[in-house]
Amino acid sequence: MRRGGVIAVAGKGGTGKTAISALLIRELKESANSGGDGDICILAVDADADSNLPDALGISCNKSVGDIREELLEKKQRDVTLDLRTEFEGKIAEIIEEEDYFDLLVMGRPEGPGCYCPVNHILRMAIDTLAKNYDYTVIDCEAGLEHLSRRTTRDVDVIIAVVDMTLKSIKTALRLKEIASEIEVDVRRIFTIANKIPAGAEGRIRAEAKKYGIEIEDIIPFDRLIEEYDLIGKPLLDLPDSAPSVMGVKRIAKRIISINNQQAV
């Protein structure tokens, strides 16, 4: 198995990207173990300013990359000789939350006033460096296309474009593909999945997406358990294997592992 595979989960807000990201982390581990690949370690990156991935994974996070960025910019104003890259990489290592089979890095709040270009450049390099130390990196992207359009994400093996039963989500997926082809991101594969689809609506969402040249490669049905778990603050990692969302993400995880293994040959 090739180490360092990067998966970005992107799409319009409200399509369920965070739930898919959390379940993908769980199912990548389970599928790899069942396939005889042994124990794997995953880097989970919460790139959404709302930072919902920790709750979905059942862990807490006290500090984010955004906090570090603010601190370093203040220090840089006082000391122009400060080596931002060295300081930044050291502090990122300090805030990574370590679990049994995955580590979590939370990006935190979005950019504020002032020029953040140098720090964002260092952030990209840091993530690139970190990703090489893990079997997979799963990035829960911001709503929309912010991280791709700002070139925060680089060298992505798979972009999972998530749509739901809305035209806006389909148009966002279409724009996602356009941006991925325009910016300096090496994207090896993009596939679109439909999430939270009611029973009997599978044909309709496929037909509507096809009007815009988008092929739905997999469908995850609406899963009421996700709403119930979210309401009571229960981690989505605890969902039963029989849950419709789990079964759907399991299929996606197996496809990603297959792609990763083919690239390793």
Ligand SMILES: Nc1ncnc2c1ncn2[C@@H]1O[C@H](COP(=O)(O)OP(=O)(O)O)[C@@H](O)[C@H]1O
Given for the second form:
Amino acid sequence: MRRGGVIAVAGKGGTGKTAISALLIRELKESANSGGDGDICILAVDADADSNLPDALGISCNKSVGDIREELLEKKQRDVTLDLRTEFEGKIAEIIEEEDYFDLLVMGRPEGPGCYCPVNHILRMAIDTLAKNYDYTVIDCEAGLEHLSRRTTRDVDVIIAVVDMTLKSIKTALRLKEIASEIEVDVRRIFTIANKIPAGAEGRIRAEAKKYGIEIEDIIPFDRLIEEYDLIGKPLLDLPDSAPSVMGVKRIAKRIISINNQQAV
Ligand SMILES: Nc1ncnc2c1ncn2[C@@H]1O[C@H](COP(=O)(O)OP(=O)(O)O)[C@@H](O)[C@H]1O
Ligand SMILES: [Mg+2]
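Let me have the form predicted together with the named molecule next, following on from the form predicted alone.
Full complex below, order starting with the chain above.
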């Protein structure tokens, strides 16, 4: 299998990016194992400043890339000869949370005032290099594609644009397509999926999205269990296999694995 498939989960806030990212991490592992790919390792990146992927994955995270960026900037101001890349690489172990089949990297708060350009450049390179060590990198994006346009990430294999039952989310998905074609990130495939769709409303969301030229490629139903788990703070990774949302994300994981394997040849 080709190593290093990067999947960015993007879309309007509240559409379910975090829930889908968490379930995707679990299902990529399951599907890869059942396909005979053996043990795989996934890098989970929480790129939303309002970070909640750790909760969905059931782990706590103390330090983020943002914290390290601040530290590096301060050090660099004191010592201009400082080698940022070596410094950052020395600190990466401090911020990576290692779990059984995935590692988690939290990007954390956005930049404060001051020029972060050289530091950001190093961060991008370091994260690109890091991602190459994994079979898959799943990025839970902030609403919009700001960090893609700022090139926080390297080329992306698949963007999953998530919409829900709102026109606002459809318009965001449309903007995502535009941004993806404008930025200097090579995106191989965008697919739009609809999430939180009540039973019986599937045709409706497909039709509304189509008016804007968007084809919904898969539908994840509204799942009462996600709501329940989120209410009591239970990790979504623990959802049962029979949950409708899990079954929906499983289909998506299989498609991603097949795209990834096709690119391997
Ligand atoms: N398939 C689903 N069925 C029911 N509720 C969902 C589903 N997916 C997400 N949710 C709920 O929608 C809200 C937003 O989900 P979240 O993953 O945090 O969105 P985002 O990361 O895009 O802001 C949460 O309260 C979550 O519990
Ligand atoms: Mg989120």
